[in-house]
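To begin, one chain is listed below as structure tokens, in the form predicted on its own.
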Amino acid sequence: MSSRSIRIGLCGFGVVGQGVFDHLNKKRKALGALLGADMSVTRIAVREKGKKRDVAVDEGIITSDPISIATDPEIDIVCELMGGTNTAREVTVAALKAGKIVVTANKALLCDHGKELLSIAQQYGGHVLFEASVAGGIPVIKAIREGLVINDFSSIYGILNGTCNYILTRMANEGLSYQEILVEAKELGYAEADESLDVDGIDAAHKAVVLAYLAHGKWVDFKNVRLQGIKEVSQEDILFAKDNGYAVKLIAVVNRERGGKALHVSVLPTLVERRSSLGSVDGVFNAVSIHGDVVGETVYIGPGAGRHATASAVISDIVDAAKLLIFGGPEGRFPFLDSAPKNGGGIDIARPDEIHSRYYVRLVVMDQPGVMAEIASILASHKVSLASVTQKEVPEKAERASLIITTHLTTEEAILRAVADLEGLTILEEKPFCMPIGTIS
């Protein structure tokens, strides 16, 4: 029999919360072999009491008030599954201030106040363990804290939600447009009922906060992620980017730039070689590629979210709490351990002049002489160099043509400078759409 019990309290009970309580009771047995402790779930807080669910509880653990399991001195280990970020933030702050390891999977929590949280985690000899809250059941965080750790990180591009990637696979492999999909998307359970977080990219932007802090030690601030989301994907672009060897994936992208000394983070559609690491990762599976100096490219492929996915990362957490309080030292009290050490302070954010890239841009336009010429002196005056132009008639829209241009390697700001002027312009129909065109290996 295990010598020691460790007594976790969750906090929200939702998909992701039964999935844990349900795999740790399976799984309690192989567990306490493992770490010598019995580990099991004593108390939970839920919104709403008596609501049917998935697992059988016993009601005498439950609770209205994650507040009290926070501050409660019985439980060794808090589980903050709630999502949003004010109470998340109220219960893991009361957890941290009683010298608790609270496990999370809440990215925007983390995205928002990270740099508090785990400041007051090393006041007061707590923890903060998060593997789960980037790409689900992908060890991503472990591979950039651990198993990569003497690496510098030179860039990280990742495919971090999985409803944004089976959007875009089936508009590839079915014809069909973005809204017919995402309709049938939220039918089946792959998109919320508001599926904005999504689809305008801000889920994967703040994992990509999160991976920004692993490798290089900055906390990012939410409003210098360059974001955009996948509405405006049409299937002109996906048939583009089939005929030319690309796919159209939603790219999380974490560079450095000017040498090393500024931090560029990013998420939007972008053109993928199919053959690339990321190009070829389809439907609702995550994908993250890290370049280390050491190792070269390391590549991550998994389930990103999911009752059964998640529950792993976060189980995979616990045991991690579970192997601090027991060997961590007397009474269970271990020193601070930062999952960040690299000290990210000297580190800028990279100007748009600094960003560099190839990009495609597709406009909509009148169908008539000198148009060309005015988009290319546009192009020109802001020394964006053209690679290539297609045009094709729109057969819905007399006297109308779709122009797809991709460019020479430019800068971010040429490139949104030109982009501003184009849409300004009396012979456009449509707002311009660009996106970048990856160079990921």
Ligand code: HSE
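Since the model is a prediction, treat every value here as computed from it, not as a measurement. Numbering follows the first chain given and starts at 1. Whichever C-alpha set is largest while still superposing within 1.5 Å between the two forms counts as the rigid core. What changes on going to the form predicted together with the ligand:
The Cα shift for Asp320 between the two forms, taken after rigid core superposition, is smaller than 2 angstroms. A displacement of 2 angstroms or greater separates the C-alpha positions of Asp194 between the two forms, with the rigid core held in common. Comparing the forms between the two forms, the C-alpha position of Gly175 differs by 2 angstroms or more, with the core used for superposition.
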The other form holds:
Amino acid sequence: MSSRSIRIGLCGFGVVGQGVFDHLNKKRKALGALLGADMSVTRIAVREKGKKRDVAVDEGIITSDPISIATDPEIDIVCELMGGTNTAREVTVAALKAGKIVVTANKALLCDHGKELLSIAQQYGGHVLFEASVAGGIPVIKAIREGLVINDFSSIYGILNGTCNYILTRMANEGLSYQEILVEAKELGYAEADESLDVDGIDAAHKAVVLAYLAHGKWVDFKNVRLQGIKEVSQEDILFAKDNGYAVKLIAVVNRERGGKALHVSVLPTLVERRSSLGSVDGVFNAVSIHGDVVGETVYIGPGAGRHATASAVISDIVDAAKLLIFGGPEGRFPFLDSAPKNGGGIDIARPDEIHSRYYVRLVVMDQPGVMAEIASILASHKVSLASVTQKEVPEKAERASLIITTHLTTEEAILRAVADLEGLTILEEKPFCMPIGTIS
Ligand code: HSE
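Okay, that was the form predicted on its own. Show me the form predicted together with the ligand next.
Everything in the complex follows now, all chains and molecules, and the chain you saw is the first one.
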């Protein structure tokens, strides 16, 4: 083993923290040989001391005070793996002010405070590395920052939440409801402690904001991300998808509109062609399709959640951090380590009338004469043109019928207005469900 020691402090010791600890220990010798330095976890902060854990740890290195790790002069690299945005921010700020390198998997923290944290890092000569924050084990942040550095990105499409993709896949394969599958996703360590972050699309939106920053240099305000989760996706939607060569996926979009001057960031259930690059990505896997002006389309697929996938990404950052400590400043190897390569100044948020798509609309209506005419007239009044209308034969004396409409290309503004008008109809028995039909290649 080499003479130099790199000391790591883990703040947070849940699913991911324990995975990082375990894999770092198992590969300690190999990493030592690679870096010419010994890397070890010397302190761990936990929420609850004395709790039963999956990995054996010397209790002497455990504390319940993460700030004491962030400010410990003996610690070189602080891994923030606690989740949440309050204590996580305090720990990150304290570590950066102490000039340390912070590795985090916390997408919510980056989305809410990324601008501030990267600026503090620059001011104090530290760094914030966050490969594990987006798409679990896929090294997509390195891909955008390093491998694709010459590109301008017209569009990025992503399946960014492993829990939702796992749920949607099993809904399609086994006909189960999302609640039944969510319990298993939690047991497997995919879901967030607060699972509404997953199923309401919030986690994927945090990740989309991080991707938008990396690709375009702009921190998009979370409230500017149009967002819908998967709770309202029904078996009917999934069956329609199957019958028509699609799959329902929760898709994050980071697109340039208005000739590149505006940015559209959204996370929505979306019908995607099953044979497209994202349409066949199932289970806990994530996928990101990136269109660069120089390279064309590149697609990245891999496990998006869980102990091992996330630990793999966190450890890649720990190794980068160790290289910075051993070999010096970022200038040589990481041209854009603490900032995005693109200058986001002057990019607006795209308006709904600038966002174009085809749409799927499911309506549950009263089964009576004139219903179709009323619906068609509302869509026509918003210049939304029908591409197909499907109604399964309804038994005599049934009171409700389910209608599925697909539209030709229209704007987000037109479809949202049309759906709002449809919601006002007395013939409607349930809130309409609407999702885009993606044009992912
Ligand atoms: N809950 C997240 C997911 C974990 O399911 O994708 C990885 O960020």
